[in-house]
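Next up is one chain by itself, shown in structure tokens, the form predicted alone.
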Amino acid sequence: MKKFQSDYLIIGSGLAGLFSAYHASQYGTVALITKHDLKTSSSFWAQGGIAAAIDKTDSTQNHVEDTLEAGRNLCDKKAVEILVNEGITRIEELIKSGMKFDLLNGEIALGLEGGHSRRRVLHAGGTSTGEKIVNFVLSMIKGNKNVTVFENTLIHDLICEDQVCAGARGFKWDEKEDYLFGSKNIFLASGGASGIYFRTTNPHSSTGDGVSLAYNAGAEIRNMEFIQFHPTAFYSKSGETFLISEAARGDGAYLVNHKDERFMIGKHELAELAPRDVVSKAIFSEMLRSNLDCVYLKLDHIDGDYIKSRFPNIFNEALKHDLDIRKDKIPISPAAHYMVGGIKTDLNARTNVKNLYAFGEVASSGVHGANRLASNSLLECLVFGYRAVQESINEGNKIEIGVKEEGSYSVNQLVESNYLRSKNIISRIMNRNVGIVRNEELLKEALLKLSEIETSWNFEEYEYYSDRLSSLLVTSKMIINGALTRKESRGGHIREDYNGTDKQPYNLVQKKNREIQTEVIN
């Protein structure tokens, strides 16, 4: 087993890891992990941009309101606020250090998007925002002596005792080599979990493993029954999708039926720009009402060349399906896009385990409440991120706690095709059961489901396909829990038996070996 030792651990390579990387740099040595190459991740395959108040026109507190609005009275204020006030700080530290964003007359270009009541969102490269905010900080951090990238390295177990987290055990694909990585500071920055579902428009690699392993090791895991649904995935009878980004509709798109018939109007003040979960919402009950798979989304009435060139990926992209966005309506149906809860922290990425922070998607910061606003997360990574790295230089003297070796990791390659089919299932009930609209009976018929999938494995120890279902299942259960226990409908949490939305907000918050509990908001 080779050991790797190093002021910072890192796990995962999105926009949250890598600029935290690049800041903790700057302190120590830092290991930064990613399972694949280090650009497949919900950052990089991001299409919206990053929302900050920079025009004049508006202000920090307009950005407030509208993010509290769009979390459905479940926000904390104070994250809030320093999550707008402070991330135009790292914007311009950004353009400062050389990132480009998309100009229009000289002037950066600012796009609207749903839930926004001003134009205020950031793009670089039209819809390509996190290819190219991500590679930015990857050139920020490449020959950076201090950081030791690890590619293809697979993090199976945090190593904590006594509440205090030490370290990792990891498998390192292409050395088929066991690691054992400590540090006084790790950081969790791995990402979502909406890849569970079968339809999804993240990278199969968004599994919710960043929360099992937190989960695993004692830490608070809250809101899990709030997945948000994009509402404009385009939809094939083959199940092939892409993301059609929320500012086609931020520039003039119409949502309409089979019957080319506006169905926005009359549900949202702001009709096709209302907040993520309304949108989601309506379409479903388009959907249900029509008999169909699908809705459509129509640019006819836009200059065609303007779309083409503001959309230059959706363009192309939907060619490869004989459509012409500028004429043809693009059929789309809802698809799981972002996990808003996750593990729970207080405003500088801590979490209830000593050592242990989580920001960006695997974290519940308390920014989105029940329902995230466009174009916040980009910049939640890189609040959060910053955020993190000054508090662990604050802390001052860590807890170390001694870290032992375990039994080495192996693949089982006789078991992958079960796996494949029991992850497949998976998606399946979570698409089904666990959607935009649940009920009692479709989520407790989830759990038996999940049981009966889990007590016909033999789980190993120490075993990958093991490992990589017992993670799905934690994560999944976890989802399926909370959205059981919530008997209200808020944000991305719709209970068709429970219509009404409490008076009362509040949290829900899972640990390992205790009932859920809940948290009243004053």
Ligand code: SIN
The other form holds:
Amino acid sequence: MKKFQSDYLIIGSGLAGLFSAYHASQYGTVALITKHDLKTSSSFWAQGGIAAAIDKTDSTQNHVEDTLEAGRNLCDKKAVEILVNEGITRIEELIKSGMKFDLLNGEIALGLEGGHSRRRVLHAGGTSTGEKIVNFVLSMIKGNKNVTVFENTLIHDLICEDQVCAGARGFKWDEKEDYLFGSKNIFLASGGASGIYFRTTNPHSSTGDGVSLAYNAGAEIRNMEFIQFHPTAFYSKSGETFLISEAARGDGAYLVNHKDERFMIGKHELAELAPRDVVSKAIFSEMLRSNLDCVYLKLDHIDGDYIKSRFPNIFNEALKHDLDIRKDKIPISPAAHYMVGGIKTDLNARTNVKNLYAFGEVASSGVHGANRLASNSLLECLVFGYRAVQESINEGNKIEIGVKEEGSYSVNQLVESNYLRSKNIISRIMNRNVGIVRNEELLKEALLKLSEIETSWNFEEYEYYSDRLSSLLVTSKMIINGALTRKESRGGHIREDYNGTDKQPYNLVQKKNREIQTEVIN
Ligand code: SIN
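Please move on to the form predicted in complex with succinic acid (SIN), as the form predicted alone is already shown.
Below: every chain and molecule of the assembly, starting with the one above.
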């Protein structure tokens, strides 16, 4: 068992983890942990960009209003104001440090995405924004002696006692080595859970580990039922998929059914650029009506050279499937994209467990409500990652508890194939029963099927794949239990058996004792 003590323990290496590591390293030592490598994250895959009201004709008030509208009365307005106002400062900080966003006529180019009332989305490398920002922040911490990176390291337990966290137990699986990480500031920045679904735009690593770790440690988890489906993920019979950025619709691409009819017209005043919950539901209905597995996105009326330079990665991916998006329509259908709920935090990213902070997609900070506004998530990583560091300094002396060693971890290769098979079955259950449109029967059936998988498993203590499966089950069940309990339709949670939206908005908070608490929002 190896031991590593640092001032900050940061779990996750997307934009939230990296940016907070950069700031934390100015105040102390940092252990930065990633399950795979520094370039496997939803942040790295982000296409559209990062929203900020920097245009002369825009205002932070407009951005706040659009965010609240998308969030369907479930956002915390204070959190949204912080996001939008401090977001501009954080972006300016990146630009001053040398980050290059795309330009148009010498000014920062701004894209348009669903739910935004005007062009507001900064981007880089066309639709390679995530890759460019992640690489840039990586360059900011490169060679920093205060930051030690642990790749291929799974955190399987947070070490907590009486609601105080003191570190984590990890397993570096490429070296088969156990680690005990001690720290007084534990930052969870481990991303979302959409990778649990069969159809997803996320990397395979987005399996909600942070949520299950925090839940097992006694943290409160909020609004897990809200899973955002991105309307336009490439559809193929083989199941292979990739994201077609909403920025394409922002530049005029439109949706048609198999008869070439634009079905979004008349459904919402913004048509294809309505918020995601509206567009995904409309596509779902269209697919049901036609009894087909996809609809289409068309760009053939847009200048071909522009398409190639603005959406280079989408152009190249589509070519691999023999599609030239300058003239061929693209088959698409919605895919799980973003975990809107997560670990409940205050405005400074603190959870209800002392010394444990959460930010980025893993957290429920109140900024997204029931449906995240496009391109607000990279912004959230910067704003609340920075806030967590500031709060950790303000907190001063921290309570310390002892860190005990436990049994050593192992990887049983005999369990691997069983794990992969179970993961695949769970992903199909989530897609079919806990998808865009839900009902009680489907949700209860999903719970039952998950219980069957759980009871059929021979879980081994301190074993890698057993642990992976148990984490998947905890997170999936939280999504389903939230969806069963919320008997209304709101944002990313659509119940065909409860069509209406309750007058009084509320959050659902899940606790380790399995209690689900309703928090009314005033
Ligand atoms: C997109 O490019 O459409 C995704 C942007 C986001 O999810 O914020």
